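Next up: just one chain, as structure tokens, the form predicted on its own.
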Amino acid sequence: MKIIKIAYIGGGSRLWAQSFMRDLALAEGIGGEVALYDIDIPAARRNQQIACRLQALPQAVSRFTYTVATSLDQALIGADFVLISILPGTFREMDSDVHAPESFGIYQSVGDTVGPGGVLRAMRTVPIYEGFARAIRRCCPEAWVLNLTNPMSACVKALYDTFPRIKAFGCCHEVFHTQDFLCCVLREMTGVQAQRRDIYTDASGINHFTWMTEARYQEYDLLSLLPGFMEKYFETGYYEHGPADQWEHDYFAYGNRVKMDLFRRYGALAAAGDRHLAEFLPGAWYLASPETAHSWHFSLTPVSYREQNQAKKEAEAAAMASGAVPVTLAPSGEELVRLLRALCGLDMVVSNVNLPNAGQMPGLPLGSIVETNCVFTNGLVKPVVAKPLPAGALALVQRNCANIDLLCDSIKQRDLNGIFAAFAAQPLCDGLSLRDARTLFDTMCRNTEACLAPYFH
């Protein structure tokens, strides 16, 4: 058995941590320690109690002990792997990110990656990640670092900018959902059943704006099935994880109409949920108003719902930690533990992750953070060179990639003028005058001043 130490930064997480702990309990061939670190220590202690209950279940095959670290260095010293999933700021800051732009006619379905909300979130997050990178360099410079926090590209870039030798990559499950969608296309058009891990997809782009140029299952070219599928389902929409109208009562559901519309126009399949895809494009396309979003079969997720959902998850976690409700083990469908086992030499996995571009993403600058397939095995992460994107799709990706690079470089320099240039250049801000863009930017900075003041004047 491979004995390892995992440091979990954000170990009080109500979502990612519990999925990870379940998958880890079901992982063969590894064991050791998981050190949970969180500024919310009671939340980390709850997850420790839940993890201990999971490890005690008869279905658990791994043997991990869980500890709660009271300092970042304590968690990191001796770590072989570092997992990071944090909420930068509070829901108060997120409320400004998502809803302040609405007074200027800018609507965001997520608000955590690009657009006005993504810029302000990056301003809060990048300095924190600079601190994480310095601590990793000090305490466990050879550790593998797996990032889950958004904005993904900015987080991963901050890690490499601060500690160039770091072994970090960003993990996102949006491509997995699109693979599920393609399995539905295969079933609907041919009657053939397949699982997402059984199909091959060539994915390339940037996080939450990744595109598929090829998708195959055995002798089936899945992208060639899409025109016929769209004739049947474009108007009604089609959701891979439930009924087509689930978006009407589930903020995280969507009808894939944006995805299908982009495929029709650009010849490649955008590989993220419609809620994310719409934010990388001019607002007039899919986000001109809440009604426009509804016509495309997705909704805007209000921060008030996120607050209610977190309160519900906190109550559920407390009940599981205390033993008031049973805990169960089932695979989450996420890739984190599979990648971890592969890096331990126990498997070989091909999966999409975010890394600095070393040539694997044609058409984007070297050093930009890109999302492509990579091979994971025995201490090695090897990017796979992606097929070139069609010119139209590439132009959309290039614009957003340039904005991310400008934003990250300006945050690194604490250059508010450069940050504003990236803010005004967001596709969702296309309809703003420069004066209105400056007013909105200043307003959002003031709204979140408590988080920005330690880093920006």
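Just so it is clear, the structure is predicted and the values come from calculations on it, not from any experiment. The term rigid core refers to the most C-alpha atoms you can superpose between the two forms while keeping them within 1.5 Å. Residues that one form lacks are left out of the comparison. Numbering follows the first chain given and starts at 1. What changes on going to the form predicted together with a further copy of the same chain:
- Mapped along the sequence, displacements between these two forms of 2 angstroms or more at every C-alpha, sustained over at least 3 residues after core alignment, occur solely at 454-457.
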Second form
Protein chains: 4
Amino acid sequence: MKIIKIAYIGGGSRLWAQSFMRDLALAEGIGGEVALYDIDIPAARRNQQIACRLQALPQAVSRFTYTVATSLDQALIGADFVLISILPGTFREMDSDVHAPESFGIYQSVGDTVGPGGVLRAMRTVPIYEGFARAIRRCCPEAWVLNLTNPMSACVKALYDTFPRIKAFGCCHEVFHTQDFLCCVLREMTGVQAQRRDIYTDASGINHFTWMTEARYQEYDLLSLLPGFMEKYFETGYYEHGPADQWEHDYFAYGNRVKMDLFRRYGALAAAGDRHLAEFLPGAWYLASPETAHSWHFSLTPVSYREQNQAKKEAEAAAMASGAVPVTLAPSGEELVRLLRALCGLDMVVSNVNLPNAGQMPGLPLGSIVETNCVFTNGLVKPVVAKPLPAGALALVQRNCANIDLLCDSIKQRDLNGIFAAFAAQPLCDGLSLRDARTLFDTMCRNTEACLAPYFH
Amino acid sequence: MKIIKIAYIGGGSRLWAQSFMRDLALAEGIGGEVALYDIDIPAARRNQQIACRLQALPQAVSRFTYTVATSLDQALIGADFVLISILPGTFREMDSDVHAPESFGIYQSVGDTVGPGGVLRAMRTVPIYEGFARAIRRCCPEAWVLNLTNPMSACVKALYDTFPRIKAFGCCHEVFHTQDFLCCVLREMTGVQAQRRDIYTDASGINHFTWMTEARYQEYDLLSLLPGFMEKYFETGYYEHGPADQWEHDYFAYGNRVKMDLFRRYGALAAAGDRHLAEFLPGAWYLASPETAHSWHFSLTPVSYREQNQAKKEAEAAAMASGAVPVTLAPSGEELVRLLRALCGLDMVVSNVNLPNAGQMPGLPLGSIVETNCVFTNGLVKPVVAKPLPAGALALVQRNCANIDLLCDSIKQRDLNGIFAAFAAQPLCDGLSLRDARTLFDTMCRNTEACLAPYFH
Amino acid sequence: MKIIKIAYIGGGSRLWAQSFMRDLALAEGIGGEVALYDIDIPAARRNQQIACRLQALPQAVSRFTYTVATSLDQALIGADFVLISILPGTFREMDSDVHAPESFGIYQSVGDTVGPGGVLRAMRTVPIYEGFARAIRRCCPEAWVLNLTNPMSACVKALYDTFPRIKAFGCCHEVFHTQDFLCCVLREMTGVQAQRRDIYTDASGINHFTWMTEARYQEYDLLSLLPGFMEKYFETGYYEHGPADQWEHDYFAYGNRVKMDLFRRYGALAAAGDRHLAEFLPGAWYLASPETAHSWHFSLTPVSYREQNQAKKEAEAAAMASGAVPVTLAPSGEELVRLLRALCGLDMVVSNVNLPNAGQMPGLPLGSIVETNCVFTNGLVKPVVAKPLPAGALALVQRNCANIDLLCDSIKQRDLNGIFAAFAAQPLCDGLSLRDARTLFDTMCRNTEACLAPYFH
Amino acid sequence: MKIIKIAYIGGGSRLWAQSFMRDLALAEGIGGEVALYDIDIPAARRNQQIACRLQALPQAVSRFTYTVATSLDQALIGADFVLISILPGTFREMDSDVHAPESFGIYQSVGDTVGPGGVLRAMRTVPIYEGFARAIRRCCPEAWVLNLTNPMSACVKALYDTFPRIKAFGCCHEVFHTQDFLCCVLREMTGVQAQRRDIYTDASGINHFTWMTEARYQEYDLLSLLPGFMEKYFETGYYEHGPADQWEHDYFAYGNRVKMDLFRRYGALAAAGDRHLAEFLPGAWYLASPETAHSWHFSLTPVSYREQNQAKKEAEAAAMASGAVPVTLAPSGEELVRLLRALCGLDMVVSNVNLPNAGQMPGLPLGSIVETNCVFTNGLVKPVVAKPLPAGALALVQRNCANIDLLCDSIKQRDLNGIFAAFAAQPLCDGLSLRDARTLFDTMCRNTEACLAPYFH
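Given the form predicted on its own, corresponding form predicted together with a further copy of the same chain:
Expanding to the full complex; the earlier chain stays at the top.
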């Protein structure tokens, strides 16, 4: 059994930390310590208690003890792996990110990656990540660092910019959902049942705006099934994890009509939830208004919903932590533990993650953060060269990639002029006059100034 | 004296042909034949008559005889130089290009380069240029080919795509106007008088969206004078060829406020007329409405004005041709004859032209058509490596360059799906819903279908 | 069970065909037809008979029938896979390739890849491969093409140059031997036993001159064990498949002293047999004379030995074909069938093969044929981006890669001047005066003129 | 008149400093101060006295006063231009550089650029240049720095590596001699007389191993005249500055037979003296022995001759300084002052210099030091994109460029292992066994250890 230490920054998180703790309890061949670190120490303690109960279940396979670290360095020293999933700022800031632009006619379905919300979120996240990178260099320079926080590209870029020899990559599950969608396409068109891990997809681009250029299951070329599928389902929409109209009452569901529309126009399958995809494209296309979004079969997620949801999740967590509610173990479907085991030498996995472009992504600059398949094996992560995107899709990706690079470089230099240039160049801001763009940017900065000290001293 | 044959395709043109004929009459060290070819033969004959009178003036230095060719091949056989300045289609088509989008809220100040009008114009021009390239390969493969027609990038790309060994480049005078503007800046800020050919500028980017990163006259760094200049003139605007408010009654004038605004935000000086620059940027910035354009101190040029103007110019030309009005000789300020003399070995000139990127334009793909300085000398045109653009400006150029490449590749393959992708991706279309974009594209195609046979068979 | 048709060009071959037939008989999940094509029809028939016996053995798992095709097209029509292992020319030509240079002081241990012998062999092989590529385009454009013939890079390049959409790659087992060597290193230094497929290596470069930059087994960084290993074994040498002095009586054995010497000087492990490696380097280093080679613990393989060996193998084959000698089944250790099964969707494999550089090999030109890891899965081969080579090693590889590209381009154009430039630039020719280089080249061309008709018409 | 300060490091030099002082005295439009700095202060004083006499001549046009600086910083502070021409070490070291390799059969015609001598010279020069770069950053970061010292590429690279924003370039006159040679070719083949500045050449590659791909004078394509010229003169040789056999008694003369041989084989004209060219190529080609060199019509320059020559030049200098011998003014034919005047805004010049590759040199890595044409104008140096070299010539240049980059990176890190890798990879060392290469390297290091302290602490 391989003994490892895992540091979890943002160790009080509900979403990522709890699914990770479950998968970890079910993992064969590894054991050791998980050090939870969080600025919300009670949340970390709660997760520690839950983990303790999970590890005590009879189905638990691995042996892990959980500690709560009271400082970042304490968590990191001796770590073999570092996971990072934080909320930069609070929902108060996210409320501004998502909703302040609405008075200028800019609607965001998520608001954490690109668009005005993504820019502001990057502004408050990157300086924090610069600090993480310095701490990792200081405490555990050889550790593998798995980032889960959005905006993904900016976070990963900040880690590499600050500590170029860092062994970091960024994990996201959006591509997996599109793989699930393709399994549905296969089933609907041929009756054949497949699991997402049984199909091979060549996904490439940037995080939340990746595209599939090839997808195969046995003798099936899955992309070639799409035109027929779309004849049947384009109008009604189709959702891989529920009924087609689930988006009407589930803020995270969508009908895949954006994805199908893009496929028809560009010849490649955009591989993220429609709520994400829409934000990388001109505002007038899919997000001109809430009604436009609805006509494409997805909704805008209000931050108030996230807050309520969080309160609910916290209550559940507290109940699990206290033992008032029993904890249960089942695989989450995520890949984190699978990648971690592969890095430990227990498996070989090909999965899509975010890394600086070293040649794997044709058409994007070397050094930009790109998402492609990588081979994970004993102590190594090796990017796989992606098939070139169709020219039309590539142009859309290039535009966003250039904006992200401009944004990150400007943030790094605390250059508000460059940051505003990146803000105004967001596709979601396409309909904004320069005056309005400036007013909105200033407003959003003011709304979140508590988290923007690095820029306003 | 160097004896040469020049073929002029579009030899009935008023603007370019007539200024060229004047400069040619004044050129030292060269002589020979100019073969005018035009589908409007009377217009070519008229220019022949005017040229005959010009050459007969006492100030005429060179010896050139002018002929009217009745076929393209007749003009090209034996040619050392080929000039091309054509109007692809008629003003009827241009009227659709420029004004059809207005009912969708898209306003174009020129409409011949990018934006919806530029896309449609490229669709009807490129197939014609493919024919020119084949004729040049057949008749005069060693000739130098100077293109003057818009959309410049698409025309030059079509020539190289069809006949890769062609010796072609594209000439445009927009950068010269910005050099004039910089001379004004120098005079206003220091009292020093300079001529545009006395200053050195490093201009780079793509045609009509070039940017100056360096500009020097003697000990003066001209770009460093701009902040002070803008303090004085940003509000009122400033026009290099007339009073600041000339734009109010001159459709081709502008107050350079767009240029100054871009300089403030991106740190480099966009080097074309504001009417062109605005079309490369999101429609909401400078072209949201005629009023927005006016607030930035430029107007939208209606095609009806071009028609009236043309009628007037034709009457003038007829009068000159018939001898009813005397012809006069004065340098035009254009560079065509200067470049031509340099290629004949009579001079060495550095001037900005459009060529496939062979390394001269950092940040844009190799092979894309770019505009940078080149050294012109005896039989050679050698691109000069440009200083890298600031990241914000580069991102704007990259977006347009990718659109042009997508458009050209799709036109080459007569792929309407790809062409529409490029259409919808135009910055001027940024505010357009997908449905409206499709409707507009279809309408514009229908309006000009007489010229779009290659796509609709 | 997946039913496939495999065309085997050079289907009378003993080495590759026979190990392939054995592995194929042992393969699970596939079946169908193997069409053997060879200009030596009796040899193909003999292999057919042997295969028939192999398939009849009780251990045989798959169901394959073997046919002998009487024309190339007959073999190719309907093929899903095409394997090519041919001897370009005869041993008569190879005798000239290997031994003619000896009178000029150039000694070759193999003589089939680079050096004077490799150049001449490429000259007679490439035109044949151009024919294969045309036949594949004509008969089975979607087939996967596995090349086994040397010179590997030139063969694969000829396939892609002639039919750019071909799905071809080149397979070689030299890296596997170095993996075996690393298993020995591990065992000698730690006592731990591992199989080569259990270790992960990042090998990159060009065929027969690949280098390992990373090699891991469980927690062991295998390259870091090498300095200690070399302290013990550098003087005596070490052979992964037998005693250290086996090279003294086995023309294919070697003591790995070249490899260890290169590791000491360049910090990466050259990953091919020493007999191959030495030929990519200046002749004075390891091949100044037979004695120099011996001092590095390898021998020069005389072609006469290959001839005797062939006669022996033919007799064995005949005996097996006729049933005079029983046939037996055991895995060969090769990867061909494993890759083929992966392409059928029955496995996922990472293995090193030769492909045009699409970004996987930093420091070599795009389009050059490079050898790196690739992911093989259902219908797809995806190159993995290699870790950059140390600068010193990269310079050595670049030199040879440039020579190969020059050679291939010149052969394609039947340009003897360019071919001679590549000949004179071979590292093995480094000590040759220009006059001698020319004399030698002319002699070698004359010796093999029966196979060089494409150049001398 | 433009008033400038010029710092001359190595200001006691005879060759470069004295021709510079003459050209400077003849320069129109500039004046000011020249600060001579040299570790040999008396030599600097002598030059000061000579300069004083030169400026006093009636033909002197400019007004410059000469000072002798007693420290580097004193020379640099306030400088607008910095010229550097130093002898790294003494002739004692150069004697080892050039002659120590002879006992291993390696003959060098110059020994200051590549080959064993070039490597050792780079080892002692680069650390000095790192110091210069730091001093320039400290004292005059905006100054233009003109390097004249060999090895040119290593010196320029050291300046940019140490101070990336430096405005430095390297000047060399070898290309000019080849331009003179082409004027001779023109005269011999057509009777037409031309001066080298009247022809335009596209020269590219690396210093002392540049190649001309185009050369034009009026209607003449000069390279196309070479085949006819070579029919007449290849056997006898031809020298542009004297009779064909001048090399027999002049150590700096040569018969251009190397250049003609390379042209015949590679289709481009190598553009440096044959003595330099031969050193970039395998030792067996042109430098196998003194007799081989003689057969190609050039000699090996013994360092003893340089010493005698220096003594003679010093005596002459002393005589001029004291007034015992009159000083005279005539243009040197060098370009330094012409470039300097262009940078002052008084001229526009296209000339070949050495700069980091920013795209001007296709086929070599970005950042490597390359020699191509550049446009010199008011305050700007802009590289001109070179025509791609023929593949065979490019491969030869790439090999040397990779060696230089490896050498410079290794020197920068004081990594003797990497330096030795670059040493052994020199084409002139191609015939050397590894043992001999090591022995020679160690010997040469020991011979010059007084200057190699940075490596041996």
